[in-house]
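First, one chain by itself: the form predicted on its own, in structure tokens.
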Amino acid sequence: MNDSNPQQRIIRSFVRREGRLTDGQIRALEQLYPLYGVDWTDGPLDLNRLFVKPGPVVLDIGFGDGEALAAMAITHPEYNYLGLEVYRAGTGKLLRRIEADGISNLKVMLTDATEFLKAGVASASLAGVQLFFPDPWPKKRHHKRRMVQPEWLTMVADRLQPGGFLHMATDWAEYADWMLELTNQAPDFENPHRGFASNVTARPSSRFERRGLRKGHQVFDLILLRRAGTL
């Protein structure tokens, strides 16, 4: 069979450039991820059983190096999160922070978040998704790539509980006016700051974004609730 039809093609939000992975993040990755990682090949996941308490989920997308996230854990104990990462080095690197700090509300796993959302997560099951800087694809040939688009919008209001909320945060202006104007036209979404949220305090500083402050960028939260009634 031909697979070179490109209308078959999954268009991927990522592209994997991953550099050599130190000796800690490789034993991390195999001593760390059986302990501290979730496997999952298809079908949803009951998300509950994945951690030590049962509590509202939060599923952040990208994590990168963990920095944040592991920070927002530890500071919001009444909440699990399971990070969804494609890169190995950043998970070996947050795996080893789960370790030293003992986070018992955490959870990775690497996988592809679209495809994951799509079959492994059932619907009205997250209290919160989280997609933080995301690669911006700035060329317009390429915003077909963007994670965010009408249909993902969709899906996951779908996989949110009534009331349950979308932070996203981006420093590319114009994928921020991508993100606002694709929420607004979103009906099972609804932004209760009118625009763009201020003086943001739950989303910790990570990486990129100081990387991105440093090169001049403004930093543009996004924050939706899930619409009750429309399940």
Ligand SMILES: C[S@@+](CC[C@H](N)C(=O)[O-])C[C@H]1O[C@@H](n2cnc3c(N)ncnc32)[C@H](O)[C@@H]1O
Given for the second form:
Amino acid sequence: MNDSNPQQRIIRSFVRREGRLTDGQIRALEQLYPLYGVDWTDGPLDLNRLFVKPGPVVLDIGFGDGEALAAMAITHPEYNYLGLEVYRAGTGKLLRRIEADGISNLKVMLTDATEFLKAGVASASLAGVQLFFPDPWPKKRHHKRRMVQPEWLTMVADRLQPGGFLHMATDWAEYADWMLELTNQAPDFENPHRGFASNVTARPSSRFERRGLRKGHQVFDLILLRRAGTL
Ligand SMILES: C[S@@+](CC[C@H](N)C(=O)[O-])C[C@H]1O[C@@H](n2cnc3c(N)ncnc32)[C@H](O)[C@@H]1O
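After the form predicted on its own, can we look at the form predicted together with this ligand?
The complete assembly is shown below, putting the previous chain first.
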């Protein structure tokens, strides 16, 4: 699709505003991406072949600097994690962490997560999808850029195995309400917490979470399960 054609413009959840990369980040992308990164151009990818050991695969969308995702992969060796990001500096940072800590159940992909979910992930192939502190796009005219939309939820549900999870977190109260309202209307998901989940321990704290807390924001977690047999 051509971005410059207004009729066909893709509405993206991000704006590329990347400053200069450090030499270390450039080196990491050049030398470590071939080892711990995943290339994808089109068509469904065989996710199981990406990892050293077979295991249930969890997609982490927009890992930022990757600190929380690396911690999660280390504490959950029973899962294989594929982190998706468009931000190259953060990807370089996470590649260095994977190398330094020898994390074998974590791979990264520089890609637009929505495009990858659409064309690169087969139906019922994921054990989980996590979306932690996505860009909130607070202005009303930008709400269309939010990752969480009715059609996005339908697509995520299709890619999840029955019983698979979608875990989302945000410190933006109005986006949290938006997520709750849309997921309440999504027939493919059940919400075992009947609202926001409390006392969540499944997620290490991240830089964006701490920033929100410093500003006095409350953090909201939504954990949903893919119903069996609805699609
Ligand atoms: C606010 S940060 C949160 C980072 C991290 N999850 C955390 O909790 O610290 C949101 C991240 O999502 C990434 N992002 C936004 N849209 C994306 C997309 N379509 N595909 C992949 N990453 C995306 C941004 O580049 C950014 O790094």
